[in-house]
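One chain is shown next in structure tokens, namely the form predicted alone.
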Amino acid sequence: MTTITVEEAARFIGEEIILRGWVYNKRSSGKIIFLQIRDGTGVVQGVITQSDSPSLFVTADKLSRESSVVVEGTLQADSRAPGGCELKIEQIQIIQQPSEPFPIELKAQSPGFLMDHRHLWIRTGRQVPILRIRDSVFRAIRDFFHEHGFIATEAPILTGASVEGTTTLFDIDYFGTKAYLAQSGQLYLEATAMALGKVYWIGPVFRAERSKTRKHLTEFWMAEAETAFYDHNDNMRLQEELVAYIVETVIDERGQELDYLKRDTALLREQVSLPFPRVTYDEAITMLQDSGHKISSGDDFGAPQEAALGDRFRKPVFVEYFPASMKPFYMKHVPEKPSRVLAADLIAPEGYGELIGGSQRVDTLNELEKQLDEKKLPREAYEWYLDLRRYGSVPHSGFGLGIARTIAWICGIHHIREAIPFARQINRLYP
């Protein structure tokens, strides 16, 4: 007898199999019990009839939700059942029977309650498909970079300097010296790119923003890349190819999960048709003003403005050439318009906000020293970063993609907290 997973079940119709999992739900219809068994790859319906096995029927009747079991039986074709088959259960081995009712019900419950029980909530309903899609997103990112000749590297979580401004730093005592949780791995990736040419990493970053919006997390995962000899346009081209690759991979691999989430895959494919539109920051401001938004040049985009831009283009859109005053010190200024930087944000459609921030980096020592001074940043903390411009500097560019926001957009879910196994937010450190 073969031990299988639920996602393999369709290949074993007519055969006796062993399945290990948990009781997801149970219902009774007279003298028939229907058990839904989940194993992480899917859910299959099992059937026990009282007439076939009275003792097995009694055992099944006592099972509660989330009992862990090993079941044996024969798979039968059934077009009405999920996956196209049903399991006629012939034996049940109970591994553990919960002593009290499972707290997560298969009906609407408050977000606060569900987040307090996130360790259990992830077993139910839409959470499993979302987390399986998350797996595909991570793998697609790695595959894309590997296929494009990038080398995977790492950046430290503990740093001595700011990347994205000092107001969102988490500071810690590092053996008597002040250190910070990393906001980005970018500066270190720049160093590694000077050794390896094209590099990327996927890792956690931390932002101490006091934000409670549906698009913000305190700890989240970024996919960041840095490439020697890439200019601003090369950088945007790489970004749009990556996003399209991720979405196409998820559609191909996780069609069943997207269907469960009622996500329109035809719309997703249309959204990632290349190239993505590009507008300048100044053009975007004019578009927003013309459509009734109260925004002025020099203002950053809020959620309503990002949503409006996404609605206008109905696909991801690059907004480029931001005012230098709005952006970090390491971005290269536009040569013919020094008040602007060679940077772009990629705004998602459907109100999901900024997916990617990227730029061409400053590549000369004089420029970098000047921009550090303008931002009033302590030079000593960046001496190693200045060395990258002293010894063999070249034009180079990079970007960071927010993975949770990307997953939220692909899945069509409202709140980013569902796009990561355990969300860390301004008001949430448990579980």
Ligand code: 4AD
The other form holds:
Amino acid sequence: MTTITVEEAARFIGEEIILRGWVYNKRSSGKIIFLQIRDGTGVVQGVITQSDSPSLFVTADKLSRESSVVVEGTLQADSRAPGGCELKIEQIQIIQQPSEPFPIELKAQSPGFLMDHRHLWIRTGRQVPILRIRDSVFRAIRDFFHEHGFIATEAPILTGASVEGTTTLFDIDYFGTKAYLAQSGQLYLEATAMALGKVYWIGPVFRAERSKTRKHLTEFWMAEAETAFYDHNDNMRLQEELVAYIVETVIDERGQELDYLKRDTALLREQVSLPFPRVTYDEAITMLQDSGHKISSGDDFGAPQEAALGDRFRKPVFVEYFPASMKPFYMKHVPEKPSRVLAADLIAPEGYGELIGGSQRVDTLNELEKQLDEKKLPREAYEWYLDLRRYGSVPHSGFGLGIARTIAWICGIHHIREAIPFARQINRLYP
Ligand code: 4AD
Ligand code: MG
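Could I have the structure of this protein in the form predicted in complex with the named molecule, to go alongside the form predicted alone above?
Next comes the full complex, and the chain you just saw is listed first.
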């Protein structure tokens, strides 16, 4: 007898198989018990009839949700069942039987309760498909960069200086001096790009964000790339290709999961047809003002403005050439218009917010020293970074893609706390 996973079940119709997993749900109609068995790859319906096997029926009747079991049985085609088959159960071995009811019910419960039980919640409903999609997103990112000749690298988490401004730093005591949790691996990727040419990493980053929105976490995963000799336009082309590749890979690999989430994949495909539109920050401000938004030059887009831009273009849209005053010290100024930077944010459709922040980097020592001073950052902490402009500096560009936001958009879910196994938020450190 072969041990199989639910995902493989359709290939074993007519055969006797072994399945290891958990009782997802149980229904009984007098003389028949329906046991839904889940194993992480999917859920299959098992059936036990009292008349066929009275003692098995008694065993099954005692099982509660999330009992762990090994079942044996024969797979039968059933066009009404999800996955196209049903398991006629012939034997059940109970591994562990919970003595209390499983806290997560298969009906609506409050978000606070669910988040307090996140370690159990992840077994149920749409959480499994979302986490499987997350797996595909990570793999798609790695495959994309590998296929484009990028070298995977890493950046440290413990750092001595800020990247994205000093207001969202988590500081820790590092043997008597102050260290910070990395907000981004960018500065280190710039160094490795000068060693290796084209580099990327996927890593956790930290922001002491006071924002309690559905788009903010305090710890999240970012995919960052840095490329020597790329300018701002090369950078945007790489980003749009990456985003389209991620979405297409997920649609191809995780059709069932997207179906479960009721996500319209035709819409997603349409959204990622290339190229993505580009507008300047100044154009975006005018567009928003014309449609009644109270916003002026120098303001960041809030959630309503991001949603409005998404509605207007129905695709991810690059907003480029922000005022330098709004952006970090490392961005190169537009040569013909020094008040603006060679940077773009990629704004998602449907109100999912900023997916990517990217820019061409300052590549001369003078400019960089000036910009550190303007942002009142201590030069000593950045001496090593200044060295990159002293020794063989070249034009280079890079970006960071927020993975949880990307997943939330692809899945069509409201809050990014469901797009990461264990969310860290301003008021959440448990479980
Ligand atoms: O725009 P950000 O701050 O860019 C950087 O950190 C650059 N140093 C990246 C680079 O050029 N290498 O962050 C990049 C992306 C955002 O566009 C957003 O998708 C996501 O990270 N992000 C967050 N996601 C969840 N929670 C938060 N608090 C986030 N802050 C940013
Ligand atoms: Mg940003």
